[in-house]
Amino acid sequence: MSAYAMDKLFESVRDKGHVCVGLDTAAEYIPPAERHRCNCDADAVLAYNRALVDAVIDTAACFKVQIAYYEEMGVAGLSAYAQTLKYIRQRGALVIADVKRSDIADTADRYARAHFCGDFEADFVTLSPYMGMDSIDPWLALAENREKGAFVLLRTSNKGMRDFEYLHIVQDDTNKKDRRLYHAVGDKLAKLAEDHKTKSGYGIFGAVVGADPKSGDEREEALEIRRLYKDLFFLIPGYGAQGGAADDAALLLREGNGGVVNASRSILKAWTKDAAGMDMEKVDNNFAASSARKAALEMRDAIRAAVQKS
C-alpha cells in the first residue's frame, strides 16, 4: 500500500466501498444487558466498539471516532477512546479522529502531536479552518512527517451551516458568480492539495462536505463542489440518521472514489429495529454487531448502485 494515509484510504474505498462507520458510541446505544454486565459505561462502550469493528472490518473503508462521546465519560472515557483507536489500527483499518480542532502556533502543534502520535494516534483528524491557514500549517508539517491526513470543514450538513458558510464574499473576479465563504475555504484547500499531492492524485488533506438531502439547485451545488475541488478527497457526513441518502452522497464522489460516507447512529443502533419484540436480556453485542454489519452492507450496496446510476 502507499505511504500516505490518503492513498491508503483511496485504496480502501476501491477495495471495500465508501462506508465510514462512525463510532460515536453513547452508552445508551448499547444493549442494556451488555451495559449492565460492565463495571462502567466506558468499559461497555469499548467492548461494543470492538464487537462492531470485528463485524464490519471487511466492508468499512474506515472508521470515524467522535471524541466528544468519550470526553463525556471523563478519564475512563478517554481511555476507551485511546483503546478504540488502537484496536482499529491493530486490525489494519484506518481511523479518523473527529476532534475538529482549531488553534494556531504552538497550541496547534501540541494538538497535532496529541492526535498524530502517542495514546491518541489516528490516521486522520478533522479540523476547523476559521482561524486561518496558520491553524492548518502545524498539522500539515507533522502529517507529512508521520504520513497522516486531515479533513477540513468545507461545507457541512447541519442547519446552521448557512449562518457563516453561505455568506457572500466580495472578490475581484467578477466571472465567479455567487461566491460564498465556503468557496474561499475550498480554494485554499485546493491550493494546499496542489502543493501536497499524493500518489492517488488527491491532496494530503481533504475536506468535510455534507450529504444533506438535495433537490434542484442543491444538487447542482453539490456537483459544482465536486467539479471545483476535484483534488480534494471528501469526508461526507449526514447519511442515514441525518437525512442524507445514497443519491445525495453519490453526487460528491468522483469516478467511483474520492470520498467516504459516514454513518453513525444508523449503524450503531441498527440492532434496536432487529430486536423489536425480543427479550432484551437475550440481546448481546454479537446480536448488535450482526445488525451493524447488515446495515453497513446495505449502505455500501446502496451507494455503489447510486454511483453506477449517476
Contents of the next structure:
2 protein chains.
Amino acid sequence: MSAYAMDKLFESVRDKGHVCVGLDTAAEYIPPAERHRCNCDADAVLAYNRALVDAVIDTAACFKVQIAYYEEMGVAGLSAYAQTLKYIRQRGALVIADVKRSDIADTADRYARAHFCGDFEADFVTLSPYMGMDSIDPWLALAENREKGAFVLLRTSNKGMRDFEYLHIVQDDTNKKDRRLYHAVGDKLAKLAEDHKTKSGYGIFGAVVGADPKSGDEREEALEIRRLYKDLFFLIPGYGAQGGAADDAALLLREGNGGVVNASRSILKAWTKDAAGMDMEKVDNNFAASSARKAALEMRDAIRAAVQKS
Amino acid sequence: MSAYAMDKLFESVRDKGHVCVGLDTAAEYIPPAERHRCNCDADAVLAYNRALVDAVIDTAACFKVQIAYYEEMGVAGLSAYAQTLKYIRQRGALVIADVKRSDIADTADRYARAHFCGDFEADFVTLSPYMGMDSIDPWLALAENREKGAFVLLRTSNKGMRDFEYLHIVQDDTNKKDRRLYHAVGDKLAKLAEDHKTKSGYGIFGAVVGADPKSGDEREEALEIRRLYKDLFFLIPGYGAQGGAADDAALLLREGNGGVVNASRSILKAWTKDAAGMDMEKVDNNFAASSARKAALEMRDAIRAAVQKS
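Could you please show the structure of the form predicted in complex with another copy of the chain, as a counterpart to the form predicted alone just displayed?
Then the entire complex follows, led off by the chain already shown.
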C-alpha cells in the first residue's frame, strides 16, 4: 500500500522520536585527520555524512540536508549532495532537501522535477512563500504523483522574522483580529492541507515553524500556531546551537507527534567537546559518529521528556 | 578603477539598451537536430547558450540564468550552468544568477560564497525576502568585497503576488497610508541602498519588480513604486511570453536607465516562428541564434521607443 512521505514521517516520529538530523556539513566540522585524508572537501563531507547517517539512523526521525553547504563547494559539492541524499534513501530513511525554493509557473515545475526526481531526489523540500501560492501549488501534482512532501516557511526563529513575517496585516475578508503576515500564509497552507490530506491526518505539505527560546507572549504565540494549524506537520528548526530547547519545541508538537525538531551543529560538531584534550590524529569519523549518536539520543530523550511533561 | 556590478550594469544599459536575455534554457527549446547531435541534454543546452550569447552580446545589457532549468538536469545540468556563467563572464558580459535564495546567518554566508565565488560565480543574484533582512544583509559583505550585486523580490508580476506581497499592512512607526507588504520590503531595501550606494547613484542591491500588463490603478502603482524607490535598480521580468509590453516596462525605468527588462522564451524560442514550414534538419543553432538576435533587437528598440514616448 502506498503512502505519502508525510505518513512515513508520522510513523517515523512515533517509532524513533522527533529528532531531524541536519547535515549542514561544512568541511571544517569534520575531524581534521579525516578531512586531510581526502583529496577534496566534497569527498570528506560525503564520507562524514555516511558515517553520521549510519550512527544515528535508528535515532533520527529523518535527515535534513541544507544545500547551501554543498553549493558553496561548486559542482563537486552538489555531487556530494546528490550522493548524500541517495545514501540516506538507500538506507531507508527520510530526507528533507532544505532548499527554500521560491519561484512560479514553469520554473517551479522545473524545480519540482529537480528535487522530486533524478540526481537530487528527496522525500521533502522546503519552500519560501513570498511570491504567493502559485510558488507552492506547482509542487503539488508531482508531490502527489511521487508521494513526496514539502514544508513551507511560516514563522521562523531568526531575529529578522520581525521584519516581514511578523507584520500586522488587514484582511477585509476575515473577522479575525491581531493578524500577522504569517497567519495569512498559515491560513493558505491550512486550506491546502485540508484539500490534500494524508492518512496520518496531516496535509501533504507542512510548515517551518521555529523553536526560538519562548517566554510569555512568545509561548502563547507558539501555542496559538499549533492550535490554529492543527493539520500542518511542522519542521522545527532553531534547536541546540540556535538556542531553542526541548520545552520550546514541545509547544509546537501535537499529541506527541506532528513535528520534527532539527539540530545540525549540536550533532555534527558534538565530537569537538568529547575530543577536548585528545590527540587530534586519533579523532576519526567513527569517534565523531559516536559523539553524534550520543547527542542525538540525548536530544531525543529531552524532547520526549518535555512532551510527557506538557 | 574598481566598480560595482551595479555601476557596470548602469553603463551597459546606457550603451546597449534595457534587454536582459534570460537563459532559462530547457532542452526542448533547442532545435531538434542540435539537441539530438549531443550526447546529453546538458551539453546541448550549453552549446545553445554559447551560440545565443555570441549572437546577442552587443544587444543585451546583461544575461539572467534561471538555475531551476539546470537543476532539473541534475549534476550534469549544474555543470552546464557553471560553464554558461563562465562563458558569459569570459566574454565580458554581466550575468544575474536567478536563484531566489532565501536563508539566514551562516547558511546565507555559504550561499553568498557559492554564487559570488567559485564554480557558480555570477555578477548578481536574486533573493527572496520572506525571512527578513537577516536573509539579505549577510550577502552584503561579500558583495562589497567582490563588487557584486543582488536583486531582491519586491513586487512580482505573477497572479499569486496578491496572496502575500499585496496584503495591506499596519505599521505603527509610520504615518504612511495604504501600505502593502511590498512597501515594507521596499522601504528596507531603500534604506540599504541609501547606506550602500554605487557611483551610478543606485544602491548595491536592487529589486525585482514585474512588468505585467498595466492599466488604471496598476499603472499608478508602477509609477508609485518607481517614485518611492528611486535608488533601487530594477530587474523587470514578465515581458514577452509572460504578457508584459514595452510600455509597461518603461513605467519602471528612471531617466531612461535604472532597470533591465528580462525576456526568456520570446528570445530563446524565437526560431520556432522563423522556422515554420522549414525542414527541421536544416534548423541549427546558428539559425536559432540569428532569430534570437532579431527578437532581442526588436525588444531593445521597442523599449527605447517606449522610453522616448514616456
